[in-house]
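Take a look at this single chain in C-alpha cells; it is the form predicted on its own.
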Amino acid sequence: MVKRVAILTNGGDAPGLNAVIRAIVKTAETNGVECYGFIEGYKGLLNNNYVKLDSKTNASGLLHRGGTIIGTSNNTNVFNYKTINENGEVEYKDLSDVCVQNLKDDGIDCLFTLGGDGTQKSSRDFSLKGVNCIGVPKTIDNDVADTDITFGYNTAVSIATEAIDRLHTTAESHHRVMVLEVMGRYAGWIALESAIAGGADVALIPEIPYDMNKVVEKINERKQIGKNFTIVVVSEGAKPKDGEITVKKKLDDGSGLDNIRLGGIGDKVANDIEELTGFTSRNTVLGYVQRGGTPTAFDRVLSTQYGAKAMELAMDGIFNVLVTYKEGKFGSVSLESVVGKNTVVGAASGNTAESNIRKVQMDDRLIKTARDIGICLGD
C-alpha cells in the first residue's frame, strides 16, 4: 500500500505546475496517502530539502498561479553530478546512490516526476535503482515522447498567438517584415501550431531546414498582390540547409547535461530577409515569457487530470511509467519507451542521436493545414 508519496518538479518552468501538484496532493488526500515535495527538483532530493504538501495550507489556490511552489533545477543530474574536489579540480560523481538512500529514510513509496525528457530520462534512471517512479509530462515544447500533448504548451502557444495578433498591427501600418523567434527546442510545435492559429505567413521550425530563397519569394508573392507586410514565425532551433542551428552560449552545467542555450537565429532571419528583399525587418525574442504566468484554462484541466491519473496508477500499484494523453485518453507507457535507445545511465537527453524526443513528422496533420493554407515552410 501507498502511504507516503513525494513530487518534485524538474527542467525549465511551466504553466501547469502548480495545478498537477495540487492535483496530486488531493488525490492522495481522498485516499488516505501523505505527500511531500522536494525544494528544487533533483537538487532537492539529493539534499533531502522537502516541505509536506496540504490541500488546507501550501498546496491551496494553485490553479490559476504559474511557476512551482516546491522550485526547479534544470542543472542538475544526480548521475553525473559535478562536484570540485580537494584540489580545486573539477570532478563528476555518481550521487544517485545518496538520493535512494533520502527515499527510503524518509518512507517515500512512489516518486512523482513532473518534466520533460531530462527528467524523465533521471526518472527512468532511477527506476533501475528500485525506486517507485512516476512521470508526468511536462514543457511547453511538446517533445516528450509518447504522449500527444504535455501540459503548459497550450499555454505557450495562447501567448505566442497573441504576439503573432499583435504583431500583425505594426506590420501592416509600417510595411514590414516582423520576425516572432519563438521557444520549442529541437522541435516545431510551438512555431508551428502558433503560426496557424495566429495567421503567420512563413513558420520556420527545426525539422525542416529551410531555403531562404523560398522565403524571399513568399514575401514576393505577396507584395505582388498588395500585401507589403509579412509575418514570420521562427522557432529557436531552426537552421538553414547546409547550416547549423544559432547557439547563444554554450554552458557549462555539467556532464550529461545539455549545455547549449539556443537564440539568436530570429536576428539571423530578419537580416537576411531585409538584405534580400529591401524590406524593413524586425524580429522581436518571446523568450521566458511564454512558460510564465497564468496558465490557459485548457493547460489547468489538462494538468488536473494528469495530476489524478498520475496519483491513481500510484494507488494501483503501477510504477516506472510515464502518464500520457494519447487519442483523446490517458493512460501510461513505460519509462523505458520514453527513453528509447538513450538507456546509458547518467546519459544526456536532448537532440542527441539516442534521444527519443517527439519531433513534428512530415505526416503530420499540423504540416498538411499549413501547407493547404499558404504558408511557407522554407522548402
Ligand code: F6P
Second form
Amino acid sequence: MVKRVAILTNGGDAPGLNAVIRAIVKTAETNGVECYGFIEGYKGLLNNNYVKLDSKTNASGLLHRGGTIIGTSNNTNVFNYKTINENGEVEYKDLSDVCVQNLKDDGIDCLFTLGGDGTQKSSRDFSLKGVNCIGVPKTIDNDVADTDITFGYNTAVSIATEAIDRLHTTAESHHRVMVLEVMGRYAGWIALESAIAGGADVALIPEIPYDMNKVVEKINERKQIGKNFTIVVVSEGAKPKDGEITVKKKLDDGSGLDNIRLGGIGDKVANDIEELTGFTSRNTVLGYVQRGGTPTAFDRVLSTQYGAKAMELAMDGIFNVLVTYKEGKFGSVSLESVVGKNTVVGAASGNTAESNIRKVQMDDRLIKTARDIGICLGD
Ligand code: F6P
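Please give the corresponding structure for the form predicted together with the ligand, as opposed to the form predicted on its own shown earlier.
Now the full complex is given, and it begins with the chain already shown.
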C-alpha cells in the first residue's frame, strides 16, 4: 500500500506539467495518500529539497498555469553529476545512492517522474536500484517511446499553427517566402503537424533530409499559378541531404547529456531560398513561446488523465512503468522498454544519439496526408 508519494518535474518545461501535478495530488488525496514535490527535478531529489503538495494550498488553481510549480532542471544526471573538486577541477560523480537514501529517509513509497526520454532514462536507472518509479511522458517534442502523445505537444502545435496563420498574411502582402523554425529536436512532429494545421507549403523534418532543389521547385510551381508567397516550416533538427544538423551551441555538461543546443537551420533555409529563387525570404524562430504559458484544453485533459492514471497505477502497486496513451487507451509500459537499447545505467540520460526516441515514421498517416495535399517534404 502506498502512503506517501513524491513528484518531480525534470527537463525542459511543457504546458500541462501543473495539470499533471494537480491530478496526482487530487487522486492521492481521494485515496488518503500524502503527496510531496521535489524542487527542480532530480536536483531536488539529490539535495532532499521538497515541499508538501495538497489541494488546499499549493496544488490548486493550476490547470491553466504554464511551467511547473515545483521547478525543473535541465541536464541533471545524478548518475554522472558534474562537481568541482578541491583543486577546482571538474569531477563527475555517481550520486544516485544519495537520492535513494533521501527517498528512504523521507518514507517515499513511489516517485513520479514527469519528463521526456532523459528523465525516464534516469527513472529506469533508479528503478534498478529498488526505487518504485512511475514515469509520465512530458515533452512538446512528442518523441517519448511507446506512447502516442506526450502532454505539452498539442499546445506547442497550436502555438506554431497560430504563428503560421500570422505569417501567411504578411507573406501574402509582401510576396515573400516566410520560414518558421520550430522546436522538436530530432523528431519532426511539431513541424509536420503544424504545417498541416496551418496550411504550409513546405515542411522540413529531421526524418527526411531535404533537397533544396525540391523546395525551390515547389516555390516556383506556386509562382506559376500566381501564388507569390510560400510558407516553409522547418524543424530545428532538419538537415540537408548532404549536410549536417545546425548547432547553435555546444555545451560541456558531461557525457550522456544533451550537450547540443540546436538552432539556426531556419536562417540557412531562408538564405538558400532567397539566393536560389530571388524571392525575399525571412526567417522567424518561434523558440520558447512553444513551451511557455497556458496549456490547450486538450493538454489539460490529457495531463489530468495521465496524472490520475499514474496515481491509479501506484495504488495498484504497478511500478517501474511509464504511463502511456496508445490507440485511444491509457495504460503502461515498462521503463525498460522505454529506454530501448540505451541500457547502460547512468551512461546516457537522454536526448543523445543513444536515446530511444519516437521519430516520425515514413508510413505515418501524417506523412501520407502531407504528401496527398501537396506539402513538399523536401524529397
Ligand atoms: O525538448 C524540449 C525542447 O524545448 C526542444 O524542443 C528544444 O530543442 C530544447 O528543449 C531546448 O532546451 P533548452 O531548455 O535546454 O534550451
